[in-house]
Each structure stands twice: as structure tokens, then as C-alpha cells.
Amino acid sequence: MDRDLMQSAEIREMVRDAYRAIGSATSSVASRLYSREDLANVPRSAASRALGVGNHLRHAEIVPGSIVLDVGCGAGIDSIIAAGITGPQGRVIALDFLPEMLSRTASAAVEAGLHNLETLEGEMEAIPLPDASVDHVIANGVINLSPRKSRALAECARVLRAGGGLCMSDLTMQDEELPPEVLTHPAAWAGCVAGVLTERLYLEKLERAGFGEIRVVSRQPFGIDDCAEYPLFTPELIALMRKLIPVERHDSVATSIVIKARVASEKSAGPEGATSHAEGAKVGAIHHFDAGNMGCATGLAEEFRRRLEAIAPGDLLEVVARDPAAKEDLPSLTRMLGHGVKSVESRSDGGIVMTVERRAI
């Protein structure tokens, strides 16, 4: 299904807003992620803006020649220092959905004396590359921005090589959420807490995108301190935070977290117009319903069944509902018919993203 789900064009749009917005640089993140030696070569246009919530290169792997694409590379530190270590018989492609953070990008790269790093413009949700394209995906503090996860980490491992390696950073969440005033604030999508997962939904979703070997390397806690370093999260949002999260809880609002997985050494597509996945994955194909405004007492729950009866068992289906009544009435729809609830994830406006395996009855 090619539409979009629910919402994602109003988030993309304001996390464009966000990043367009902002005026001011510093050096203290880039300080705090990387060594002295990772910013030798990196130019302070590139290390000024850096945005990410880790280091994941150290983890990384990256080999001389190796053909790497850095997942919304921002002003492309990344990308740089990715570049540096690819040498010049390697290539790093810097994907981004922004013309600004790709002229910054490139002109960070003419700047380092770099000619194996080349940008280009496209969504995370649908990465314009061939499939079996690239040796490495990285992505830092990235996927948490995308309203499709799950699409948006099928594509990952859609571009990668038999056997590939993702390395990312992101944030994580514990069971406890955040305060709804906050996960509301629009600086809190672009500051990527609004749209943070728990740990083991998170790695479910890698699972079911067809990734193995999934291990989390690095797990630090990121508090309303660190989030303060950050031009995305305004001064307003920084203050509702202090004053709405306990304070046991001001040193840890998240953890950030680096995640390696791979790719089969084998990979099978998956039936057409569905998520391909690697062979040997626990789960079949994603399918995707945009369910919108419908609610049940609107067709939402013939719909629903219509759309679980039209794929195979054992395939998930994925659906985004913004009717709040959606919460308790699919999942228990879901169980009524004798499928799987897989996951349920609130929508900071009051829906859901729920996933469903269908199962043979």
C-alpha cells in the first residue's frame, strides 16, 4: 500500500519546520558523542550541528571500500567521518529529506577534501536506491522522527546486501510514558521523544524488517540536561519538562541506545506489495491500513477484517487508527476473530499504531 499512514505528512512538515528553524550552533554534542580523533577531520560547519543521540560509528564495523548510506544525515558529521573511513575506493551516500541539510552536507564534504560522499534527497519511508545497494546503513536519532517505523526500517533492510550490517543510535523509552503535555509539544517530534519506542518494540520492528543478529551495544541514560543541548527542544518545551516529569526521573527521560543488526546472507522477496523480508525471518510480510478518521460505529471494523482476511497467515498487518475508541476496540476485534495482537503504540493525538498477525483459523 503506497499511501501514507495517518498523519505522516502534518509530522514530516513539522519536523521540517523544526530543522529549517534552527539558527543557532554548538559544539557541545558533538563534544559529548565524539572523540577528539573522530573530529580531526571533520569541519566545524558539520561538527557545530551535529544532532545525534550517540556514537554509533565505533560500533559500526565500516570497512575500507565499503558502500555506506547514512540515514538523515543532518549537516553530515556522520556522513564524514563514515567517509574518512570508507577511503577513497569506499562511498557514503548521505539520504536526506531536507535540500538544506544536503547543501550543508555536501558543502562540509568539499570543505574536508572528501570526494566519495555524494547526498541524496528522499524519505527515510521510501529510500530511492536499488535494492541490495549498500554494504552499511547508520542512521543517528533518526528513525524515531518517521510515523512509519516499521516502513522506514523495511527499506533499510531493502537497500542493504546479502548479509549487511545497520548500526543506529535512538532513543528509547521505558514503559512509563511522558507527560501528554510534552509528547503533544510539536518541538517534541523533531527533539525525537514524541515518537520514541520502548526497547523491545523497537527490536521487535527490526525483527519483523527482516533483520537478525540484533543486539543493543551501548545503552546511556539521556536526561532533560542533555535535551537542553539541543536547538530542537525549545526553551518552553525544556521548562515543561522540569516542571511535569518527576524528578527522580529528570537525569533518565529516555536512554539513548546503539543497535547493530544484519541482514540474511540470503534474502527472499516478499509477496508484491508487501514489506520484503530476509529468509529465515520469524514473521511474514508487513501490510500497511490507513484506517484515518473511520471508527468503528463508521465501517472502521468491517474494514479492518476485510483487510486481515485479505492476507496470508502468519503476515502482519499494521494499522494507524485516529479515533480514540480505536485503542480497546481493535485490539479486542483483533482477539474476537482469533488473531494476534502483536503490538499496540499510542499516537500523541489520542489514536494508535497497532500491529497484527494474522493466523490461520
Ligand SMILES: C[S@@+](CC[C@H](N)C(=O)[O-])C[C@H]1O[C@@H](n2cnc3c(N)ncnc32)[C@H](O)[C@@H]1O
Second form
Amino acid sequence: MDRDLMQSAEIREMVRDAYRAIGSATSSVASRLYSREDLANVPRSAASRALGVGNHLRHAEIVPGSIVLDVGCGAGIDSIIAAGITGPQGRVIALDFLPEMLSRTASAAVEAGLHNLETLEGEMEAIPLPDASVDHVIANGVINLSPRKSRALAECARVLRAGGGLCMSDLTMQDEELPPEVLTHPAAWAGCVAGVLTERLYLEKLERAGFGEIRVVSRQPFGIDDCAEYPLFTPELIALMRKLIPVERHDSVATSIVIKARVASEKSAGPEGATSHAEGAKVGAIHHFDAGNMGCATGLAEEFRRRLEAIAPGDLLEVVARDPAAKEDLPSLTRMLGHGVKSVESRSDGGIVMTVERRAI
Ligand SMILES: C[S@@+](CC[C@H](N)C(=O)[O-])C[C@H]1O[C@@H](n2cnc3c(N)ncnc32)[C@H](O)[C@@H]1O
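Show the form predicted together with this ligand, please, because up to now only the form predicted alone has appeared in this conversation.
The complete assembly is shown below, putting the previous chain first.
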């Protein structure tokens, strides 16, 4: 492995560890970024764990019936708001590489009464979805976390249908660098300030990834006090930033921007660097359904059937169910409906993880 790839792997693990370790919840980020109307249907559990850096949904032009991919969904705040906008005719796919985040998003969706939100485990640098399968990609404070940003952006372009839109919030920085003690602090990358690009480089990467109509529609200063609202920034890092960054930059260490872009209406062979997960043998997308505490006697079978029939033929649905009765009931129901059971694994808590294939019937 060359040095860059090794660093990529190290950074990815560091980001994973940092996000996995977040325990405490705070509502200050959500109340700074979103309006009361935005949050009307968002459960507290999701709002209090918001970790984004902007509110791009105001600019995303999502319409009812759309398919939206939320890259790096975290605890689900944007996925839930977007699912309210797409309505039951549309759906939101909430992608994250941490199962812990996906189960928070899934529980919040159940709490919000949403049936059009699916969670999907995967990395933004290799999105497990077919080419041209979504209408909108949204991301909030996520692309900056990637050590391979060009690759992540190329993946966003690949999964968008021709003419589909990207809308995301992220941090950018002026050319002046942060002090090396801050840049090399592990919490600074996880907190989105160390991996930050300049706006010019960000826009160039988008263009190279195959996007057009690229526009920055909002710019807001992001200061040390804003950083301190995020559990990722340790008190030690905040103190270091206050000490080493010149006072005149304390209120604008970075800029929070909202970027919009579109892939061309006629897609070409695909942007450089993108991978196809639909090459060779047909491999469908994997959708996740964490049934929480839903049991066979309390609507699990109906909800499972609804989820399975909502996905495209050829796609897989991975179900996590805690009711021991599900081990027999869900496979028999799957076969009865004419779909395929790929695997059923028992969990130590008596529940199951089952993967089924949706067949065209
Ligand atoms: C700053 S948080 C933002 C969460 C959410 N978008 C929000 O606004 O609250 C970043 C999220 O991206 C996820 N993430 C980081 N790197 C990722 C990667 N390479 N692939 C997929 N998800 C990733 C983290 O697990 C975390 O949930």
C-alpha cells in the first residue's frame, strides 16, 4: 500500500472511531441551523444529535415523489426532513458507514411515522447503489471527512440520474492555513476543520467529478464558538485553537457554504474515477430495515412486506428483527410472496439478521 492510501485508511479509521465514540447529545447545532418549521416532524433524538454545518435543504429543490440519497446521514435529521418533502410517493436513502448512526436514523424514522426512509450501510467513496438511481444527493458536513474527496464526489455523480441535483453544506477555508498543532490534532479532522478545502479547489473537484451548473448559494462564517458546539471538538482542541489562531480569525476560522450542482441531462460514459456496482453480474442495492422492537404480533410482518415490495426487483433487503418468532415467520412469508431468502443468521439476543432478494413478480 502506498503512503497516501495508508494515510487514507488511517484517516478513515480515525473518523470512524471519533463518530462511534460520540455519546452525548446537544440541541444547539439543530437550533442554530434549522427553523422551527423544519424541525416540526423531527424527533428529539435526531435533532439533538445534529452534526451538520448548514441547512442546504432550503436550496435542494426536492419535490414530492423524488428519490433522495443523504450521504453521511448521521442520526438522521436531514433524511427525516427530506422524507417529509418527498412524501410517500418518494423515498430517502440514508447512507452512513457506521451501523450505530444507521440504527439511530432508523429509530427516528419509526418515531416520526415515516415509511419512505431506508438506511444503507456503505462508504461515500464506494456508494453501494447502481448508476443513475437517485434524483438528488444531499450531504451535510460529510465530504470534508473523506481523505478521497474526488472519489466521493465522483460517486455522487455516478449514482445521480441524468439531470439530477447535488446540494450540500460543507466547510471551506481561505488559503491561510491553520497552525500545524491544530491541523494534526485527530479531533480536528473528525470535526471537519483539518480536511477542509479552499472554495476554489472544492469547485474544481466538483467540475472534474462531472458536475455542471455549480453554484455557491450561501456563505456563513464559522468560528471557534461554533466549533465548540460539536461534541467532536474536545475542550483541549478548542483551547488550542483559541491560543494559536490569531484573535481576528476567531469568529471565522472557516466558512460554511451551501453548494448546488447538477449532472448533465445527457450522461456520458461516466465521470473519471467512478466505479460501477452494476457491472458484470447484476448486483442490486442493499437496503436496510432495522425493525427496532417491532414484533410479529405488532405489525412486523406487514411492515416487512411493505418495505420489501417498495424496493426495486433485484435489490436486497437486510432486516434486523429482535422478535425470536421472526426467525420462522419472515422467511416463510418471503417465500410465500415469491421472493428469495439469501441468508438468515441468529443473533445472541434471540433475534435475526435476514437478507432477502426482491424478485419481479
Ligand atoms: C459531521 S457528521 C454529519 C451527520 C449528518 N449529516 C448531520 O447533518 O447531522 C458526518 C457523518 O458522516 C459519516 N461518515 C464519515 N465518513 C464517512 C464515509 N467515508 N462514508 C460514509 N459515511 C461517513 C459519519 O459516520 C457521520 O455520521
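Nothing here was measured: the structure is a model prediction, and the numbers come from that model. Residue numbers count along the first chain shown, from 1. Take the two forms, superpose them, and find the largest set of C-alpha atoms that agree within 1.5 Å; that set is the rigid core.
Quiz prompt | Threshold 2 Å Cα movement between the two forms for E111, core superposed | solution = E111: C-alpha displaced by less than 2 Å between the two forms.
Exercise. Would you say whether V134 is displaced between the two forms, judging by a C-alpha shift of 2 Å or more on the superposed rigid core?
Key: No; that C-alpha moves by less than 2 Å between the two forms.
Quiz item: L300: with the rigid core matched between the two forms, does its Cα shift 2 Å or more?
Solution: Yes: L300 shifts by at least 2 Å between the two forms.
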